[in-house]
Every structure is written in structure tokens, then in C-alpha cells.
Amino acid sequence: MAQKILKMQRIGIIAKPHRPEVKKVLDGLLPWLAERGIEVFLDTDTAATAGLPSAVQKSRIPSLVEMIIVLGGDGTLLSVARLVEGKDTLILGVNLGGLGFLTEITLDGVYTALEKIFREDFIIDERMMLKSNILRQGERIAQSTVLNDVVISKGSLARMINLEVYINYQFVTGLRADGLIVSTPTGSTAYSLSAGGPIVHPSLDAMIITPVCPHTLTNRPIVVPGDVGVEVILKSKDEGAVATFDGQVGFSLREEDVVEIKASEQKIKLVGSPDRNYFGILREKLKWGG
């Protein structure tokens, strides 16, 4: 979806540590956005590879600027987006290597689209998001909220655990299993692909529920509308059972816990390119037709 917005005067930039090639691209791009009145913001890690002695606390970032510039893959723009959850900061993700279906914009093409960002040259592509309650007896352990998936699994074990699956507080199904993904459009591409779950275009409201290695082969992945209540109920007796967040944040899960599973209030905002489009980065990523 194409928007215009106010002219892009703060940007932050957060960086994946220990990457050798981020200081040679700060090197670059710090001057470069000095020359053009932009005031940047960069995190502890970011601002240590850089050498300056300036940083701004990671979770402040996202109320600081208009957009933020996140140098290093996937994992690196998950974490981020967790962050802007709630703002209206837009992230460009610049892919250092790797598959990258969320990083698209390449080193190579970073400065060409940071020129066409300026000119408000650019579409804003909103993805849905997913907010998460773990709860145990009643109370809430914890929460987070996803760009991909919340995932339930066995942990390090190597047998199954038992779960139970409810949409808007009604039965669907038991399911004795390695795991249970529930994923975003976003995330569909993600380890549920991997999972055997379909791929759906991100500019839907829905979630994707995939078992991981079921037990009955009838078990498949379904999808369901982005506006319903998602329940998994964890009825294994064995300790060892995880839900995690993004595949980057874990807690440990007992007997009857809760892992509740709704849509985000609010979409994430990502930068990306008029010419590029989703089909032309599955055909890159997937190798559609090689």
C-alpha cells in the first residue's frame, strides 16, 4: 500500500552484532546520512562496531525516529519489530546474507533505496502481527508479541507431547505431536513451511496452525481467520514442553498451561520497493522455475 509521510529526518539504525561487514557499511552510510540532515540513532552494539561512543538504549529507538534501518536478516528485523509493536516507525530491512524474505533490500541497492525513501518513492507494506499469553492457573506467566510464529513444542525431549487445540473457545482437536506452529501470513514462509504448512500471501488477515510431525497423518495445517482466538492447551505430564517467541524468546511450559494466541491491535510497517514484489522474492528465495 502506497503512503506518503512527513519527511524522513530521524532514522535509527540497528545492526546484527559480530557481523564483519557492518562496520565497512556504517563507515559508509553514517557520512552519507550526516550529508543529507539526517539525525541517526544507534543502539549499544551498533554504535560499539561503529567505534562511537554514542548510543541510545535499543528499546527506545522506535520512539525516536521515523524509520529504522535494520542491517542483518531475519532474525535481526524480528527482534526490531517486536520493538515498533504499538508505533508507527517503518523498518527497512537491508539483508546481509543469508535466505532473507524479510530483509529484501541487498548492501548493493541500500543507498539507491534510501534515495528513493527521501523522495517518498516507496510503498508501505503492513503485515499482520500475533500477541501471545502463556498463562498457568489462571495468571499470566508471559506474553510477547510475533512477526512469524509462536511455536509449541517438545524441547529437548525426544518424545511427543500431548496438546489440545480450541479457536474462539471451541474443540477443534487433540493432537499428539513434535509441536504446534501458529503463524502470521508473514510467517507462513518460515519454519511452517518447513513444517509442511502452506504459503500464504502476507496481505491476508489470517493464521496458519501446523502440527509439527503429528502422530495421526490426518493432523494437516489449517487456516483460520485473523480475527479469532486461538487457545493450545499443553497435557503432557512430562516436564520439557517450550512455547517460543519469533524462534528468539522461550519459556519453559507445564501441565495445563495456556499458550493464548490473537491478532495484534496493530500492523507492522515495512519499507519495501515498487520493483520489487512478493511473487518476484518467492521465485529468488524458493527457486521457483530454476
Second form
4 protein chains.
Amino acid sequence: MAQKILKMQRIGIIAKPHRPEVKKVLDGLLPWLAERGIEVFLDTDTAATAGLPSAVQKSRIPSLVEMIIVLGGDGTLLSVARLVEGKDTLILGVNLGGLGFLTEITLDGVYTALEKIFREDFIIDERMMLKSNILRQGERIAQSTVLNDVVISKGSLARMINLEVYINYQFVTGLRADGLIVSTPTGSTAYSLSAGGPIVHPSLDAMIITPVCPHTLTNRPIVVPGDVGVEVILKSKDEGAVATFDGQVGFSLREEDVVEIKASEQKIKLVGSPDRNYFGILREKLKWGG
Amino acid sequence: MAQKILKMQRIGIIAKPHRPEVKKVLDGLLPWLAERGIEVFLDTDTAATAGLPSAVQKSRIPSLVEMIIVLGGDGTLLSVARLVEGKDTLILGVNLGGLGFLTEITLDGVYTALEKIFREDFIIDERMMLKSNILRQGERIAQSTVLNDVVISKGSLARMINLEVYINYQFVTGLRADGLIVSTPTGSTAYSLSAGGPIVHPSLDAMIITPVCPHTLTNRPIVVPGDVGVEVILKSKDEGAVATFDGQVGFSLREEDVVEIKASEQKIKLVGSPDRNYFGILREKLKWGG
Amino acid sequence: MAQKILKMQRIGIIAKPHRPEVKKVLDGLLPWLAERGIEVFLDTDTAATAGLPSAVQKSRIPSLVEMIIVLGGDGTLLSVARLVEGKDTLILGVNLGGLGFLTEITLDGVYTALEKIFREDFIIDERMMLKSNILRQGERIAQSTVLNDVVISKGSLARMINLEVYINYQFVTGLRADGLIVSTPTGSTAYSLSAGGPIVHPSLDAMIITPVCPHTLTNRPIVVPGDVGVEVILKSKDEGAVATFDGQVGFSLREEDVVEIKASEQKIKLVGSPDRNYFGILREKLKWGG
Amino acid sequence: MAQKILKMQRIGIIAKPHRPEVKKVLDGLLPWLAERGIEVFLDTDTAATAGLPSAVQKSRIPSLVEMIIVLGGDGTLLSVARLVEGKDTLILGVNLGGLGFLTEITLDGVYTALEKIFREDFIIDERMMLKSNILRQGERIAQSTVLNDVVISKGSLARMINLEVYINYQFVTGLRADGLIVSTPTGSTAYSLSAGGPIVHPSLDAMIITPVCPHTLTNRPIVVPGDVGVEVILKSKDEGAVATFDGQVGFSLREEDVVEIKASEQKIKLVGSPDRNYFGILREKLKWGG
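Switch from the form predicted on its own to the form predicted in complex with another copy of the chain and give that structure.
What follows is the entire complex, opening with the chain shown before.
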């Protein structure tokens, strides 16, 4: 997991929109970075929040910088991860509120963290992402890359959906359920956990397939190797079924649509402290050991 | 649970629509009932399926007859139960396909079952129903009665909903989840079971409150006495949240809408065989003891 | 749940053994009770802890007093409940440490609680208990009464036990599992909850049957009416199977032994504050709503 | 998973003791193997069952043969796997009764399977094993190797045990529970599944850590990489706590004993059919898709 990189010269900052504290953070951070000779790129929304004129399009930032500071929560980091996918840009998650699984650095700790990074005293925590295609009658009609999960779920009025699950095009099981989650290890502590899935250490190369409220009580979460392909076919006529990517982007499905999911070729690179402690975060977030 | 009634003179038949086998069943059943001096009432859909001219409106049937034969599955029986609510009409569930929790009599067994009923050799299995009101800014905008469950759930694209749960207007818990199920004992083997709820014997006077994929892992299913009122307040701004009644009728919810649920004053009366065996049905349906 | 009783004249005190703070509590409490004209009875262990000479046998206390103050945790209260079973003696649980489900009054609150009780400003919270007999070849070889649960479980080296579960002598299911818990609503937040059982409100007249690590994944917790009898027959030859009562008293079982469980005729009477809030205790103990 | 080996010349047969059908199987199998020029080695028990004089010690068989035929169930295969550990001997599991996860070949299919193997038309399914040491005051007092799981559990009369779990000597969590299972992917469909653990594909290099009836409801199963070390320290004074290896060999634990678990350097080699289908076995064993 550990790997050092070259000194940074350009940094992007992408903040969660409509958060007033962002301006205050940037008022301190921007001059501090300038003093250290770092060129900073803000996306349009973040620049507007901070009352600054100069901005670039959000999607261009990953190609312009060596590292992106994400100011927000895990949700903001998930959306930045989708932008960065396929590039080497580092991501530093800074949490505006509580503790996040992905954004473990707090506002108070951001200067200390950056100083450590500039001293090259940090680790790169590589995380698997999933690439997903949706096929309709054999043609690709949508695609996305996710850091947490791809979810196929029933419409809000439907009673359940019927799905067929395949691995490497071999039939695994039929499923009548509220839905199905295909998750990375990173996503195992998100929606999959609420649906009864296991916690999977992020360094494992694996996917977690978790049924949501399965009608057959023996349909349990399954962990499969990260190098397989998972295919899910919608077998319900009812309208309203959707595929959602990281819980942020949704796509309406029709009967016989196929959702293909496999590991992305490139991993995302999160910047972490050398004393980052995965199980310490779990203990705090899940209130273990009360 | 056992209680005898007077000899029957009028029987209604309500069938699941669009099922070709219904015509064949009626071709045998109608003359058989006529021979025994029973007057039969069919609803418009069922009459059309059977190619018969004479029919009455479905909602009128419960007031016209002493017993309704439901030809279908548990879903058809749920919809008939809502019609019958508040009346003394008996319901006999006949399953067109496999075994149902509520429609335990098979097509093969229908004549034997009716002969037993005419000999007054049967039991009445009374089942609790739930009455639900939806209040918006203090005014009732919807109501329904259910035999299985009232479900408050997120829209299909939303990540979760925030709810507040009260019992007798006392705060119980906040909940971030896919949704919440308030179920009768009858409904405990339906959706609530898929969501991790317990099996509750139908003779218990109780409600089961089961969270669906709760964000807080310690939010467990709760069984409360049948004489309390449950109030659920929607605390999410996101659109798409719905209340569904027996999984069949849906109603869109807005932030601060209140869903009130309490036991209906009258119970529904299912006709059962004297050797009806609740746990035998459980064993077969859940494949216990494999 | 509410019911007033006569002014108290005799109070028993039973404390958790080997707890040094008990002496300090009694040093304050005994003179305070004496000033109010209350005669106090200590059991031998409690008297010894407090360095006091006068004591009676623990089992005699329930017949001598109107109320017993339990100083300890839920475990101490469970053992006192077994002594009191069948009598009208009230029980006031005072927790020496954290918050208990049954011992909700803290050391700090004990004087305020007692003043309220002497003003008759309190409620009586009646809780169902279970009576259990163990039969070997038709003869009763052991019996106990419990406030939480009767557990039949495998020996520590065995892989599982085979059980047969009956309700009112009708076969319910065979079970291959680590064990089986038959619990009162009070016990539903104890061991049964760890094994996946539901939370059942203590005012419900019901028993919860919860399998422990069942081999058949569809063997789910079942809630049955409080007026049935549950019979569990051990079908394993392996040695080491035991029945435990409230997790405190154990009894070795042999193949074909029958464990019978039904509701005790009399309920135990816990003294509670009028603003006692069951769901508030649940929230705090289970860390709901984090 | 696929890998061909040299033609076989010596085969061992180890059967489940006290099974009368074993004699009949051997009566057919031994001459059939002799005809094909294979030298066969039986262990003492198996030879006695078959009424044959010539036998070797069971523990010597793995060094004498290229493949061992196991006649029994998954339990018999687990015990043979412990003998074979560290050697290259192949294992062919033949199930005397139903379908096993590990012994998928039925009695009827044994000749066909052997013919395929002699034609080199088979695959080798390598399975990870776990090595476990028990340390008392720093000294190793026991060790074992398992194909399924190492379980640390409470004594049958105790209410729970307190454990501390470490990974690579870093503290992960304290645990109050009935016990803790550390399982291979192979073992994920055994006891761990009953305790709520996920199904993990056997080709994954991972360990599954599953708490049994944890007191803290948020203590969920965790999947960790196969190259870590897991250390579990017993923190309870109560007697009766044990470590069990594959559910077959038990060892009494004392307070502060340390159970160390890590992957064995060598994998066990199961012989499988080229059309072996892991998910097909799951579907049949778990009755998926009913």
C-alpha cells in the first residue's frame, strides 16, 4: 500500500456545494498553499462558494493536477473518484463534519496532513473501483465507474424484482428481492453493510454480492474474486427498476437489460497517513466495543 | 379460533384476473354449488373470465354473501380482505398454484373443503388487520386497511430516508434506512421476514416494526402490543418516498407527513380446516428441516 | 401496569457479593430507612459485606418483607426474581454500575426513588416468568423459574445438537444448531437479541423461540402466545448438552430428555418510576440513533 | 485451478469408520483398481471394516500414495486433510450419503470419476488451510492445521467469553460473545455460515472472522487478506473455554492464552471434475431458488 511520489506543484480543490464553512477553509488554505509555491485549481462551484473568480471545469481538474483535496464527506469523495478514474491523480479526503470512512482527515488536521505530504511522509492507499455497463438488446446504453457499489433495485411501488445473477457468464442464482448490491471492499462498509453484508478489508481484491431483502432466506452475501465478471439480468416486467452507481447516479432498467460489472483496470489512489488504521475507523464508526 | 356459523345460502367468488384455469374451475364449481341450492355472485372480472353474463360490482359482494371463495394466491386474498374489512363475511382462500400462507386449500381440495364447510366442520381463523391514516399538515389525505403490512420506503433513486417512529405519541427512535415495515402477525411471514423480522404466530395480538436495511446496525425488529398506535413521520426532503398498503396500493409522501397505524376494530375471518396446522405450512414454505 | 400498594414497613436488601461499594451504600441507606421506621432485612452475604451481624437466610427474605432492594446489576436481579417467584413481594433494582435493562435506578437516584415509593408515586411493572421442568423417561428431574430465558445448548466441544421443538405437544420443527433459546419478553433484550431475536415489549404476553446458529438458514426466531407450552426434546447422543436457566444455573441433559417450558402463573412485580420509558432505555443501551 | 499430474500407481483409501456400506464399496473397488495395476493402501480401521488383513497406519498413508480416496462425508475429508497437510498427495472425496461441499462425488459416480482421473481429465482444486498455535505464557502448548475453521468458544455453562482480536499484532476489537470463528473460504459454508458469515469463493486468498452471538450488535463478520496473522486472546476467567479445530479436535483454554492463526504455506489439493460447479453445489445445498 505504501509508495512515495514526486513533490507536488499543482493541487486541485473540490468542495461539497452549498457549505458555508468552505469559504472560511479556503481563506486560510489558498494563501498557505501559495506561500509554498503550489498552483491551485478550483472547480466552478467551489470557486463560487469561495467568492473567487478563477475556476476550471470540474472534469478537467484531474488532468491538471497531481493531487485533489476533497472538502466534504464520503459522498463528495465518491463523485471525485469517478472523475479521476483511469488517471494517476492522488485524492486527499478532508471531512467537513464527522469522521468518514474515506475522508478521515478533519479540518483541524488539514495543515498537518499537507505538511506531511510535502515531506513525502504519507502512504498511497490504492482502492479497487468497479466498471459497469448496461446492455439493452446487446447494445451498451450506459456506463459508469464506482468506488463503492452498483445497486440494481426495484421501483418504489414494486413488491420485488426478479433477477438472474451470473459470474463469468455462468448462472449462479435467480433472485427475488428488493435488489442486489455489487460492492467493492471499500463499499462493504456502506450500503452493503446495512443489507447484511460482511466488512471486507480494502486491500482484498474481491467483490461482494449482497442481496437486499431476499425472498429466499438462504440467499446470503457472497464474496467473489476481484477478477471475475458479474452479470445481472432483470427478469421483471414491472416499471421502476433502476441501477444506481455509488448511490448518486441512477438509470432506469427494462426487462432483459443486462448490468455487467467488473473491476476497473486502474485503482484510485487515496492519500493516507502512515499511521492510518482501518480497524480504528471501524471501531469508531460502528461503535464497537461499547 | 373455533366458532361455528349458520348454513350458507349465498357465496361470492372472486378470482385472480387473467388466469385461464379460472374458467375451468368455475365450469365445475358453479353447477355443483347450484345443485346444493347456493346462490353465487361473481364480480365483473371473474364473470368475464368465465364467459358468464351475470355479475355484480366487486365492492358490493361482501354485503351480499355469507362467504367469499377467493381463487388465486395470497395477493388476491389480501385485496379481498380490504373489501371485507369491517364486515362478518367469511373468506375461503383457494390457491391456483402452489401453497400460500393464506390460501392453503388447493384446487383439488376445494370440493372436499366445501363439503366440510356445509357440514359445519370447519374453524374460523380470525386475523388482525391494521388501519392506517396518512396525515399532511394535520389533515387526513389517505387511509387504508391491511392484512399484511404498511411499508414506508424511500424512492427508488434515493439513498435512504429519515424517519421518526413514535408509539402512542412517545418518541421511540429516529431511523435512517431504506424503509420501515409495520406488520400484523399474518404479515410477519411476508415482507417483514425478508427484512429480518421474526415469525409471529397469527393468534398473537401484536404488531411487528421492522426496519429495512437500517443505517444503524442496532436498529432491530421490535414486537409491540396490538393495542398501541404507531406513528411514523417522514423527515426527508427527497422526493419519491411512498407508503404502500399490503404491497398493492401506494401513496406518495412529503416531508413531515405522518403515517398513523393501529389495529382495526374488527378482525377478518378466514375459513380453515379443523386440522389446519400453522407450523406445517411454515415448514413447507420455508423448507425447514431439510 | 400501574397499581398502588400499601405503605411499606419491612424492606429486604440483597446485594451483589464481593462489591466493596455495597458497604458504603448501606452505611447511608440503613440509618436513612431506620429514621423512616422501616425494618430492614439483610441476607447473610450482604450483611457480611457490610460488616453487620444481623442477617437472615436469603431464601427467607421474600416472605418477610413487602419489597426487596436489589443492589447489583441485571444478573443479581434475575437471581432474586427466582426467589420471589410465586409471591407478591415487590422488587426495586438499583444498578451499582452502568444502566441495566432491569435495574434502571442508579446509586445517585436511590433516595429520590425511595421517597417517591413511600409517597406511593410509583408503578408496578409486572413481568412474565417462565417455569421449566426437565423430564427424563417421564420423571421430573429438575425445575426452575426464569425471568429471562431457558437455553438448551450443545456442549463446548460438540459441533451442534439435534433438537425437536413442540408447541402444545404438536411438532413444530427439528433443529440442528448450537442451541435454542426460549425467552420471555424481558429476556428478548438479553441472549436472544445476540442470537438474532427480535425485541419484544415486556407488556406482551408472549414467548420468543430463537435458534442459536441454526444449520438450516431458514430457521428464524418465532414469537408465540404466552399461554402455550413449549417442549424441547434432545435428540443428540453427544455428551455435554445442557439446559441453563437465566444463564445462571445449568443442568446436564441426556438424549431424549424433555425440557418443558410454560408461563409461570404469577408475574414478578418490578417497582418503576411513573416516567419509566422502555424505549429510552433501549435507545441508550443499544446506542440507537447515533 | 487446473493442473495435470503423472499417472497414478499407488492410491490410499480412508473410510468413515463404522459404516457397513464401506465393505460393499471396497469389494467392488479393490479388484477394479488391482486390474488397472494400482497398488492400494488401507488404514487399519478401513481394512477392519472391509474384513481385510493388510493395512498401514493412517498417518503413514499420505507419504505412500499419490492420491487418497476418502469414503465418507465432509467430516472424514477434514480429518484426512489434516494428515495430508504439507504434502502433495491428492484427495478425492466420495460421499457415502448426500451431497457434500467437499465430497461431491457420489458412490454411483466413483468409477466414472476414477476413469477420468486415470485419463488425466480432471482438475486440481487447491484449497487454503490455516495453521494455528496456542500459546500459554509465551510457550506453544498446542498446534493444528485446519481446512475449515478454528473456533474459540465459551464453555457450555458460561454466559459468554471476553476476547481480544488482533491482526498482525494490531488491536482490532474486544468481543463479548459465545465465541469467534476464524475460517478459510472453504469453511465459509460450514459453521461460519450458521453464525451469519458470508459465503466466500474458495479461490479467494482470505480469512473470515465471524463472531458468534456477539453482545455488541455491530460486531459483524470481517473478511481479511489471507496473508495476515490473526491473534485472539482469551480475557475471561471462567473455566470451560475451548479452541476447536475443524470442529473435531478441542483444546481447553485459560485466561490470557493466545490463539494464533495464519495461512498454511501449502495448500491442500482436491481432485475435481473439470465441470465442477461451485455455485451449482451452493444452489443444491442451500436450496436456493426454491
